[in-house]
Partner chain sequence: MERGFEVAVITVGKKDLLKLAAVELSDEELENAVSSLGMVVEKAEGGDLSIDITPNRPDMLSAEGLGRAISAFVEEKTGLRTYKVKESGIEVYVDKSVKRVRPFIAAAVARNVKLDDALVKSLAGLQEKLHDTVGRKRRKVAIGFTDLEKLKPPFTYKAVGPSESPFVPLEQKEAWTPERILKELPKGKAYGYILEGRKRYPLITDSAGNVVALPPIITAETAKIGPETKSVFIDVTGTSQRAIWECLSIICCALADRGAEIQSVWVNDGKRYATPDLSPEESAVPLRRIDGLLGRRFDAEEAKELLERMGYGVEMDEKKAKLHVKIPPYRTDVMHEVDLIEDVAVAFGYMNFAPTLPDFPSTGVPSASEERDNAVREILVGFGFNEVLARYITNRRDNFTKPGIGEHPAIHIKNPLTENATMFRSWCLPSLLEILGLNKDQKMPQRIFEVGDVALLEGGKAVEKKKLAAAICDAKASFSEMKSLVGAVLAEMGMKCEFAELDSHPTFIPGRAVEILRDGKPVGVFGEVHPQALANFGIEQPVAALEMELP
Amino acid sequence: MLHQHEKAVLRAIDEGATTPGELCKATKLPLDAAGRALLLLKEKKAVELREERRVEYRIEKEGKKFCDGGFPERRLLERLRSGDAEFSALDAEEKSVGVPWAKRLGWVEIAEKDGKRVLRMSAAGKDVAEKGYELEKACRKVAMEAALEEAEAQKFGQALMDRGLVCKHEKTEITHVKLTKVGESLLADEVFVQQKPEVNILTKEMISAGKWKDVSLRPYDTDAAVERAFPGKTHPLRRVMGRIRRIFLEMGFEEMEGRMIESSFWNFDALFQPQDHPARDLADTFYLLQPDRIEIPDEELGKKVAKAHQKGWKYSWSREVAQQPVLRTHTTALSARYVAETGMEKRKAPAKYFSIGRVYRNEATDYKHLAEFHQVEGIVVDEDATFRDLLGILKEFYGKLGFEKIRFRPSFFPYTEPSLEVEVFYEPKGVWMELGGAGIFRPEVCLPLWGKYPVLAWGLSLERPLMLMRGIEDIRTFYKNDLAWLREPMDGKGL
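Can you show the structure of this one chain in the form predicted on its own?
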């Protein structure tokens, strides 16, 4: 199927046109339109093209600056024509660019004069000062959009590019065109002979005026090569978050919401972490200067938590330490708030909650650690809940994520007892993969906050499992905005 431009170009070639310029004159097409038609005809093997590659150099911003004001190393030579120069007399560009290049080229020498270090022109420098700087001449030639001779390009092209003064562009030009047997057969085809003008769009005006009878509508070429399109889509992390949210909602959970700036009370104390625990060090936690403190919301609640700490950890609990503001280190701070609100009768039990939120740790960033990442949290507030219920919920949740083989392993976590780790079998790699931790909140957590026991709880890492599933070795990939990676299809590559 030929476009009208392709047909016009084929006719012109048949009538004797052999160069792009002759084709433009014969068809009255712009050069770019004629060129596109030729390339399409080449793909269809209707024409043969003779092409020549040309290399062009174009001036960059830094190169234009040097051409206007002179190369720093050459300006340095001009300064030294009248004698030695002290370093203090040089301008900033001469010091940072001119001196290093002049020394590398052997144009200057460093000498002592009256106890001071001075620059002195060498014999090689004097020769350049007299004859001129060839590299600067070549750069000026590029700036004036003049082509470098082949010898000039070989001698100076790479040096100018290495300094970021010019860039190189390779251009292919068509110098001769010739019909092939395929092209000749197309010309002889009756379908090719078209007396009516060809149009791409049938308009309302053409229909109402009856002009559609006087034109030929170009048929659609469904096999034509087109540029690949990249429509907008959800980021892989957001897509996984959405799926996890839907699963929890299907299982009857409500979503927890809360702020990222928390008091140490909710982030640590309410979870029975002692105030001298290593996790509270500056090396692990981001503390904030503003606000200077966050008040404990309920005096009686504060006393209950303080009593649990003093009895369990045998130390004097500090309200001031508990009021220190932090960027939350885990979404379990949200769980503590919701359990406490159940105890204050702001929420009803039994209830099931989940959250998907960002958390912050004062960690050095590397291929498997970030200072901020996501956690998936879940709790069941029900005094009749059992450890078997916890295992059943986790098995159902991970099953809905697509994992058929699930196992639980005993573990330790600071504020749950008993505790376990969830592992799933990842079929593509044939390995067991740890996805999260779970357990029952300790009585020291539940009783001060709720007054009852137990509360089932679990936490799921978001980025690390997805890393393994998509074969990603660096967790920072999720946040680099790498278009090539973001454009990859996600189907079959993870949650």
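Being a predicted model, the structure only gives us computed values, none of them experimental. Positions refer to the first chain, counted from 1. Whichever C-alpha set is largest while still superposing within 1.5 Å between the two forms counts as the rigid core. First, how it differs from the form predicted together with its partner chain.
Fitting the two forms on the rigid core leaves the C-alpha of K405 displaced by under 2 angstroms between these two forms. After superposition on the rigid core, the Cα of P100 moves by 2 Å or more between these two forms. Once both forms are overlaid on the rigid core, the distance between the two CA positions of I296 between these two forms is under 2 angstroms.
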The other form holds:
Amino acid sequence: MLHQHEKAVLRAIDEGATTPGELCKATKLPLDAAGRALLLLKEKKAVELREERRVEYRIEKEGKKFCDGGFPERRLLERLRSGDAEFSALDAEEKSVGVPWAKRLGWVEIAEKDGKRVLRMSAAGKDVAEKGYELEKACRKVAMEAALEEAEAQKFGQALMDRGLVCKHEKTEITHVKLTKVGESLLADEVFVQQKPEVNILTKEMISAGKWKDVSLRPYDTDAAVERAFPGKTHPLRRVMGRIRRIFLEMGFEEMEGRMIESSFWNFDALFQPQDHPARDLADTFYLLQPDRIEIPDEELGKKVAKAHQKGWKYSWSREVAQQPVLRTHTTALSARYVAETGMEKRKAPAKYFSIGRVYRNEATDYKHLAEFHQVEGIVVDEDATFRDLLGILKEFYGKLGFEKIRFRPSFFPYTEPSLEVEVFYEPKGVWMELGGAGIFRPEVCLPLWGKYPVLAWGLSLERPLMLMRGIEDIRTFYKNDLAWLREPMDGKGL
Amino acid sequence: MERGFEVAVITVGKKDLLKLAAVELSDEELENAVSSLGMVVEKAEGGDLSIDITPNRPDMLSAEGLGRAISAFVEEKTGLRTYKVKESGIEVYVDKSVKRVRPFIAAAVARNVKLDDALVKSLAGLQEKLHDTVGRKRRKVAIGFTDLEKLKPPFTYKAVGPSESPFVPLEQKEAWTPERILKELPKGKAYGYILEGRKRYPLITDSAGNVVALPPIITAETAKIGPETKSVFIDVTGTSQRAIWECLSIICCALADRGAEIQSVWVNDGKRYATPDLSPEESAVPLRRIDGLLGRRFDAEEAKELLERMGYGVEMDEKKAKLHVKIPPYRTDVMHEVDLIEDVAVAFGYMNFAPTLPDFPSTGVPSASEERDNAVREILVGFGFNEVLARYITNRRDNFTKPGIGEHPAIHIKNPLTENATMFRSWCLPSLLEILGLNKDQKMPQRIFEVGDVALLEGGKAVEKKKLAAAICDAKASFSEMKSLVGAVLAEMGMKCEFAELDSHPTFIPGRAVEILRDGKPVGVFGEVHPQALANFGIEQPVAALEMELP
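Please give the other form, namely the form predicted together with its partner chain, since only the form predicted on its own has been shown so far.
Time for the whole complex; same chain goes first.
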């Protein structure tokens, strides 16, 4: 299908137009539109174009000045016509530009007169003074936007450019157009279709009154670039959260709910972390100015935890220290609450719980560390649970996350025994990667909180698997909220 | 589940390690053994290995302890190692003056020591790592080594004034007062904080009045150990008796493994007792506990063998139902039978257990609030919004000053590291405005939202709230566009709300914002953001914004 401009141009050529100028006149199109239509027709092999490369000179600022005021070397000649002149009589431009050029061209010579050095016109200078200065004439032509003749251009073009008075532009111009056989047959078809008037927009009236049958809907340039559209989306981390939630729910886990502003009691003490444990150092934990304290919810529970610390770590446990509010450093604080609530018979055992939540670390941020990030955590509260069950659950969980090959290595966490590190085989890179920790809560954790034992537990950072999967090197990427990154297509990856 | 600690990295010579373990192992076998014991070989370079040691095993902070564990694990030398302690007859008098400064001291003597390069390196490394970990950077435990032959026992541990008892500190030529050591010597500057504010400093002196050490800072040059040293006097001081005993045991076992003879020292602090005590502790584990926790049946012989490969001494009772375990003195981490059961599992190999699944029935239960949040997110995405994930830790400037509002009671951090992270945000809009400011050169229109948390201080208590915040940034962003959006969102959520005139809110343009009321109570606000606030956040286009509490 032809664009309406193409059709108009075809018709105009058929009616005798042979140059772009004539085409514009016949079609009433602006020159650039007619030119585009010609090029499109050329691609379709409907027209034959004769093109010529043209050189055009344009005046520069300095050239304009010289044309307006006269070339300095010629002005100098004018002055010398009426006799020799002393240097001091010349104006600044004559001195700086006129004299060097006149000398170079052999128009003047330096002579002695009355003991003074003077400028005197030579024979060549006289000749120019009489016949006129060709270079200047050419420059004036350029200044008036007239084209230089071939011979002129050859003689003066470079010289004028060298002096920075004019510059050169080259362009291709269509000088002649002609229909081809293809063009003729296109035109023949066109004449046939041209029966109906062309319209751009399909209106409600046209549809309802059936008028669309009487018009021809103008075709579009379907290759034309369009504006890029961005869909609304959830954050990439949210999608991983969603996937992990679904895995937990499929595995029969209940989602935990809790707070981020927590007492040290739940964050540390309930997990058997002694009050001088390095993790409790000011350097790692955000302590809060207010509230003054967060009470331990149950007197009896406080005593039991205190006793476990005193017996296990042999120091005198402080209630005040346990009541210090902190921003939770791990979601295990939440797990501790759920285990304790099981002990208070607010919850039933056996049970499986999970949470995906934000945690805080008082540390400087860099490509590997954030002061706030997300943690994924699962626990199984079950008197009959075993170490083998823990391994089985981990295998299933990581398997559902897409990691078929998994291995376990002994490790250490302050509140679990046995403890282990989970490593998964990441196929695309062909390497084993640490992807979380796991263990069985110590009796010193379980017994004060629940009165029974054991609790299986494991956790991983939410950001880490996504960094692996999307090849993200800098963990800060997730919280930068760069729209270019958020809008980036998912490439069909659900995660 | 997060570690909550940094692992200590030690560097040991491979040759030295294998010599101590008395085995020949290929690099791979050695790495496997280390990994099976729960540690990680970080780097193998030249003849050296860098190994991560978790804080539960301070005994492995040196080549001696590591070699000992490997030797047992690969079945070269299994079972309990016994460490003999003879009496040295030397006494340390503890003066009452140290009670409130640095109350505890333990000491030992190592005779027939051959201080070759390997041992010097290993001992210095162990000392440094114990200081950093168990010792809490010397505050809790500090260890000193001196040459006994240069000293005249008995010793006194006392506290002295800052300008008393000047002595020549290690690597110096002239006598310094304790005060000057703290102020000018690098070690004094590094660890002086431990004694900060004290009127008196702890000091160990010998019977001739010579200073032995100024714990936890430095020992005396005159008592320096060197290649010629045959008898090392070890002093361990600190704030926890248990911790200093543990460190002393670990050091003595390491020296004994290198062929030294360990002798005890009498500590007299009112009571008179000998340190170190290197006799094994005893514990018993019923086999059914092992089976019950690990989920696999181990017979008594098998469990015994496994524990022996972890360096324990094990005897079975007649019925073979219980194991009597002797715990070596360096295993300071064993507190409970589960610690022994873990070691059974470690020796057996975690990968040798067949995984099982708990067999009680359960169904997945999503959190109601999480479900609600996700439903709200879905609505906003439907309107073409991009979800952002803001940081919750902020500061007064971003939370109050830039949006132009006055301060209200909020949750402030007591120990901020930087001035950018000093409080928990009390509302969401500053986060969104900051994000729009960062994205000012990205394509418009920009529609962003967040379902996130804020925290306030109400009646002296911390209250966390879940909020929906949304913002449209565009040349045409307007109150009416936001109003139609809010109306639609509220309708989708099934929330009945009224809009009321907003009393001056400096973040919004007067007359172009309203308050959202639910049952007459304000739950949110929306409108066109004030140009001053836009300018403060570096935003160059109009913004219409919403923030409301979720029910």
